[in-house]
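To begin, one chain is listed below as structure tokens, in the form predicted on its own.
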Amino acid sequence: MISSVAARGKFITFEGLDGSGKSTQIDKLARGLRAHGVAVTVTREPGGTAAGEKIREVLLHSTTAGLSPMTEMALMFASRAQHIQQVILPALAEGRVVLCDRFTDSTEAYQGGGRKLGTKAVLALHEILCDGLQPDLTILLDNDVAFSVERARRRNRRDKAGRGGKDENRFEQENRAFFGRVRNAYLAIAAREPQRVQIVNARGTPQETHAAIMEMVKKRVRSLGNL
């Protein structure tokens, strides 16, 4: 079981389609909180951690091909057991707040919404392999589909022509129904967990964006102090 001592961190997750912002909006609110004294843990899913970052390239490159959608959820899932062993249980364990980009709502939304696996597969998946570790706040960044799919295309595409070649398009590949579902999907997660899901409308400048976010962060993590 997860330790109580691990109570004494914050674990703040980062949710929405591929180009609503959460990377930068991410960037901001861990500067502002460090800018406090807080001490603040950044970290990624699929990925943070050497092997979570091997199964982020087989989950995102656009060559990849073959995966069912229980597999993709299945990695989604080892790459996030990993994660929780070796770097969020840790950080919390130290009082650190970790701020992550993406956690099991993203694989219920695209791999439950998107993929049509359903809900119930992923939320028993995570009771297993997470042992039920949820975030403290849940920011979820909404944005227009088609806007926030082609932000992200025009970016993969630049960072695949750029020194290194990175290629995470695979998703982007998929037809604007696909994601239409996966916002739907992240509407009703929202829902259901509204004491721990917070929508926040990205369609602002960013900082309009980081301003709500902060001020939500200060609302609902009291013990940050004062911020």
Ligand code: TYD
The other form holds:
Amino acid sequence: MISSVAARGKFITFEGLDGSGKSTQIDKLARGLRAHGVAVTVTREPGGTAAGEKIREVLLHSTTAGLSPMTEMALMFASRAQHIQQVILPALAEGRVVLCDRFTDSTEAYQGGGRKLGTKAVLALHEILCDGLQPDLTILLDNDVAFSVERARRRNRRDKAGRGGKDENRFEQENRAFFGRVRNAYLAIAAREPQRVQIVNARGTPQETHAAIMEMVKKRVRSLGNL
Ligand code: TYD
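Mind pulling up the form predicted in complex with this ligand next to the form predicted on its own we just looked at?
Below, the chain from earlier opens the complete complex, with every other chain and molecule after it.
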């Protein structure tokens, strides 16, 4: 558990469909905050630790076949539990701003919505395995399903080097209906928790999207206090 709320940094997560531009935006925000002298930790899920990166490989490789949705959900949480203990909580305790590419909302959207496991199981596991840790702010980059998925597929075809030459295609092979359910689940989370989850229109240029995010983060970080 987090012992001192006063000494806590800020936990900001990024969510959205594959190809919604999260990585670009996290990179820009990290640079923007660092330019203001803020100590920033950038990390991602699944992954973020040595064990988590191994779990990521199992989860995302396109040849991983026959993984049951329950197994998929369990592995996402296994990676996350390790990540929280080893990376996120220590960084927050040091007062750092943690920018995390995906967190439990991804499990609710992809496994709960996409794989139809439902919200209840995801939230129950989150309570047990993540001690209910909630982001201070979640940026949901929203775009049309067709646009995001096409962009993700193009990126993987063209630029395997952009992913360190790794095959991380398993989810991107899913169909439009799957991503439609993922997007609806995301929008339902945002409607349920409007304080935490801010929807950002990701249809503009990367610079426009970055400016919107920067404003949101400045406002939120100031109103939350200690930065
Ligand atoms: P990511 O590397 O963020 O993909 P992208 O850069 O294309 O957005 O995430 C990898 C994939 O893992 C992505 O397709 C979503 C999926 N995922 C889940 O299904 N559940 C989860 O809990 C997480 C964290 C990711």
